[in-house]
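Have a look below at one chain only, the form predicted alone, in structure tokens format.
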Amino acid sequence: MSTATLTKTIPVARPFIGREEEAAVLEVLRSGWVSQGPRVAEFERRFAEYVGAAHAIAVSSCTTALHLALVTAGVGPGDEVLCPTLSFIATANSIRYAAAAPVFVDVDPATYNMDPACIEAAITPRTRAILIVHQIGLPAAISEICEIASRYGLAVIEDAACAIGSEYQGRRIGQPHTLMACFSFHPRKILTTGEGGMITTADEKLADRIRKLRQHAMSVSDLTRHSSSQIVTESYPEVGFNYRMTDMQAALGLVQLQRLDDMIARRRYLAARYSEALAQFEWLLPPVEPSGSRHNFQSYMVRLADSAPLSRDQLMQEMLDRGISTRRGIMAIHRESPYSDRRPTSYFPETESVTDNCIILPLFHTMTEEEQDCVIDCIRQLSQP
């Protein structure tokens, strides 16, 4: 098929909101209970079931997940944190707003995610946790990682903001892996609630102790004082945080939990398709998936060795002009303003190379196979001289 018949731009990604979404948000509306309620509770109990978690706390973002993290895992002033500077700016900020400092880490030129080799190198008297990320949807190495973090005496957070689904050794992601997960549901995840995140944990303390922080600390939430046949006074014993997520938002995101799967099966079958299709160019390098971890395929990124035709700009532009969105591949988040301060003089090579290298290609729950085709032929006449 040629990119000459493409009529419309095939964007990046797309949000799959159905008539079964719109449905359930209309009936919170009525109900007249809109913020954090019985639908976040639901919700909440829905996702832990899924994942395979005791306890799952949602809050407003991803963000605001792994701020509460690394709190209440008594990270505060004057402790550091590894984490990749292979990421969204928001990891290396969720460690700033706990007043820690980020200490950044290099990536695996394979996996794009935290290398192990690179961890023990980066610890110092003042490292208090990890926190590792899974990169557009592929587990990092969580074995090894929590390896070292044992034998360091270091916490281990999870920023699963891709991660949704995605499995590690036979587990999905969220279970008790680690101390705790973050998920996000941004619109560019594959399970969206607009705006929206999501803590998983083991632990009994830590779950209540996040619930009382995301709503200002309150010893006792809206929904069981509203819920009471009793006078209920509520106390503030710490500063706390407005980091709720409303029932319009759960309610969106029950019944996108209900369409996980499948959306999951459909992102790796058109992943695979991709994979298949652009084996014919050797300049283009697919993405892995290492044995023992199962991809969620949040994003599809490839990576362009030396001998591409166009430098990574210049493909971005010519797609666009084609009609055919695309975004550069993972940030280095040493490179901006707040953070050029943590660069030391050895810079970050696998980083730099894959911040400069990749592309996200277009992928999402309602991609046709026509799209896809008109995506890899416009690469296919692209790669000519």
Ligand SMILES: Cc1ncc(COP(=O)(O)O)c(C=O)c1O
Contents of the next structure:
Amino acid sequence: MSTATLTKTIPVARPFIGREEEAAVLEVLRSGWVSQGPRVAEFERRFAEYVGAAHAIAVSSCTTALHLALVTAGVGPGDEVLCPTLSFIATANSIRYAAAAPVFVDVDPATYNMDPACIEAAITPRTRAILIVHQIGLPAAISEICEIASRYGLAVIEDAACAIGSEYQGRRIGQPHTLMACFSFHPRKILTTGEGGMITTADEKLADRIRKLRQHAMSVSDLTRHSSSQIVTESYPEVGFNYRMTDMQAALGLVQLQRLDDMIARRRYLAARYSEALAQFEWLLPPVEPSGSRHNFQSYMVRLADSAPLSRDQLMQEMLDRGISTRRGIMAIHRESPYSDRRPTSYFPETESVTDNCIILPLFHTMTEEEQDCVIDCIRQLSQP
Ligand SMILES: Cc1ncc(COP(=O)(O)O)c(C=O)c1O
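Having displayed the form predicted alone, please output the structure of the form predicted in complex with the named molecule.
Then the entire complex follows, led off by the chain already shown.
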């Protein structure tokens, strides 16, 4: 099959939602309990089991997960938090929600994750925490970063929005590599609940506080109140948030969790197939997987070398004209207006280059090999002058 015979657009990503998910959500709708309740509690238990964490707390998104993680780690007004600028803007926004300031750090040009060698120069007396991002599913250099953090007494939190099922040094992300890890269930992620997020931690006190803060700091949970045979009057000892997940979302997540290993295996297979086929184009640099890290391939991102026959945006447009949807690679937060005053652009040379030259190719669980061949074939055609 060639691109000439392509009759429908190949999307860059496609969530997989089957009959079991439909049935699970319908069951919740018919149960009469649609807000945070028994399904959320079960999803939390299963998620904690899957990643190997002592506690998992479900919330409305990864952005709200990050906000709660930062607040409960003690980040507040006047504090600085180090994070990569090569990330989705939610990473930095969550720091601002905690009334702190993001201080950006450049990335390693091979992995596109935060470069440990750039961290110490960014630490000041106001630095309180490091927010590590496992970009598009590839684990960052957690050990090196934690070693620096412990020398300076800094908390480490993982933005694991994209890293469900990824592994670092033989353990899944979400196990206590750090204080807390925050996941996303947005439809661009491998496991989706429509919108949704999860925080995992080994610390019981933190988990309890997060559970309270996600529902206005209410002293008693809805579940406890509803199942009590005595009258329960709750109190609200501090200002909290409404960051709850619904039982409909959790029901979806429970089914998706059962499919997760299969979805990751399929993605890894397709990613390896891309890398093998694309090796013939010396102008396209495939993603790397350092030893000790296992990528979930939430996305398959390639980088255009200087020798590329066309620019990144030309390549994306030509592919779109042929029915193949792609996305630019990861954004650079410091280029967006709310953050553009923080440091001069030239301060992040690796980020600048990665954000301008990377492209995300279609990759999803149900992608067929024929569809993937169309993408590869299209790139082959475009690589000929
Ligand atoms: C690195 C990163 N952090 C945070 C988020 C925010 O996740 P959510 O949409 O669940 O709030 C995303 C979403 O794409 C992300 O990629």
